[in-house]
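Next comes just one chain, in structure tokens: the form predicted on its own.
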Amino acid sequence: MSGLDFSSAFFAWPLLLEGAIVTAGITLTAMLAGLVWGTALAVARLSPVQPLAWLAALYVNLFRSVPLVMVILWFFLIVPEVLHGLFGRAVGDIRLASAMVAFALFEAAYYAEILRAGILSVPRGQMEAGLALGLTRGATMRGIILPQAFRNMLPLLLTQAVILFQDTSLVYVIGLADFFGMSYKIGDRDGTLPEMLILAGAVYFCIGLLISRLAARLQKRVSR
């Protein structure tokens, strides 16, 4: 290990910070948008309206059966063509936007299954009690069922967030300079590729471990 030189990382910290901002942006956008859309999908899958439940199940099964890297490439290659057809002119660099949309829609399928399990973990009497009080099914779901489902599934939601954070490194396939991509470029430029990859792996490890420990603590609180 004495032959390793990490000095280039010190001098390239502005570029690494730029890449870290891209990674954080994709992660947070996919988490928030994925949770909102995933919640809607989870509720739709449990809906008594069969066509709605069937469409939600089709969406979830489709995205859970396709590799994430393929979804990223779909949006990167197809969206510009669609926009060009709609507006009649070429669009600019949409790599970041296409990555955010791809991750959000992909993660929504996994969040939907987690939240569906959370909703099913709430006793059915809760829904019946809400209806008996004069609340609509939607109001009961929003005010009584979903808060309990989120509380029950919070550790799993955080675990999925760790997976999402790690998966953001896949944006290298569309040439987007996230933290991993920027680390690779700096290492390749300066001839310190092993060092930069070790550094990137250590950062991913530390952040993932931190969130995993938080999820474990929450799991203990929820199980009490």
Given for the second form:
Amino acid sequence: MSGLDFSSAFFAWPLLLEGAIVTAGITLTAMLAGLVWGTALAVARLSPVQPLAWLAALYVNLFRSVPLVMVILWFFLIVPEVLHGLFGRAVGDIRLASAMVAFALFEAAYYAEILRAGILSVPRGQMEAGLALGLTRGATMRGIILPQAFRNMLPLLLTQAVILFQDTSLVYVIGLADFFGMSYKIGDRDGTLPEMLILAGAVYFCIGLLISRLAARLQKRVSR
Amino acid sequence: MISIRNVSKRFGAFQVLDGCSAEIKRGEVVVVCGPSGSGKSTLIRCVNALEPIQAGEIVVDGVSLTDSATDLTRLRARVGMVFQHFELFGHMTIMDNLCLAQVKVHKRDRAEAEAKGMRLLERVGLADQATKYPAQLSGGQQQRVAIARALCMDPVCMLFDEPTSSLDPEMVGEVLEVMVELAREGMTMMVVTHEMGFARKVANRVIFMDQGAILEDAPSRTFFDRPGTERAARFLSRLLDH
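Okay, that's the form predicted on its own, but what's the structure of the form predicted together with the partner chain?
Below is the whole assembly, all chains and molecules, this chain first.
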């Protein structure tokens, strides 16, 4: 053997699974909530109602200009205070919840920019065709513009999902054991840190590569 | 059916429409022509309020567009419009394109909407294309679907904004045929086009525009045989030269 010992990963698989669930949970929540909130922001940014467009732009620029680690820490430190204020009693372990909220709000800013480009990629005539048929602006946006914007932007949305998936490892700053954090802990405990980090890296690499390839294939289909 | 009264519109300092007036009666087919940039597309887009106007009044089927109490969405549901670039919805099948507004705006149930859609697809000769997507059809076929989609709403009049301008020459005929048929059935039509053959054959009147103003509004025979302005005569001779 080369001196690397992967046995601790083998024996600690229930813990690794637990970490993987945390990672998947944050990624999926942030993707779904971020997509919904991001869509709303994109539509607001393109709205003819100026104050609305301005507020959405402010939000997007704010979140895109601060480091993600800071956002994670903010929510970890601020949300318990707010909850405490609201309910008047101490709350339990909010690390996972605060991480989900932080990621969702942060991702929404990035999704909003992708979707804004997506909406602008749909020819203006499509809105006019919807209006000319007697549909309202909102109905045309929901039924005609947004579905095509999503379709055009699917590769970019997936690419953003890969970045998000990798970024979830940043939750180590609030002591949350996601897949990466759990791997680190196990390696630290068993004295097999290099092996565990190689293993964790390999898992991130495989999943990331898989989604990236999928995005590249979709890109080809969309641009055809 | 359509009254355009002294309508003016500016884009910044540029006067796109300058005191335009015209009347289109029920069952009439009126062709609007003129050099590019003359404001003819803008004028037709104003008729279903896709473009706001700054002065004047437009009344369609007794409803004033400039009245702030008018529900423009409801009005547009009764005015059919066909665009230069078809504007079919690319993520939907042909049948879904035909049904969407019938269900959402006219509140028809799906079966009723599909039956209506199928009847109109048959009318434009495309009944076998119902399950396809727009990108699978030729330009001429797409434009015929677009006409069928507008007819699904039972419009009181139809607006055509250069319906054949983005088509390959060999597809122009099939679209014009559908339009000629529609005109014969008595549909009120306002058509922006360069197809002078169509104008000569089916138009009751021709409106000639230049630099945002209506220079001529004459029965089509008069317009082609004895154009009243030197500008229109030059426009016609240039079109007929080649």
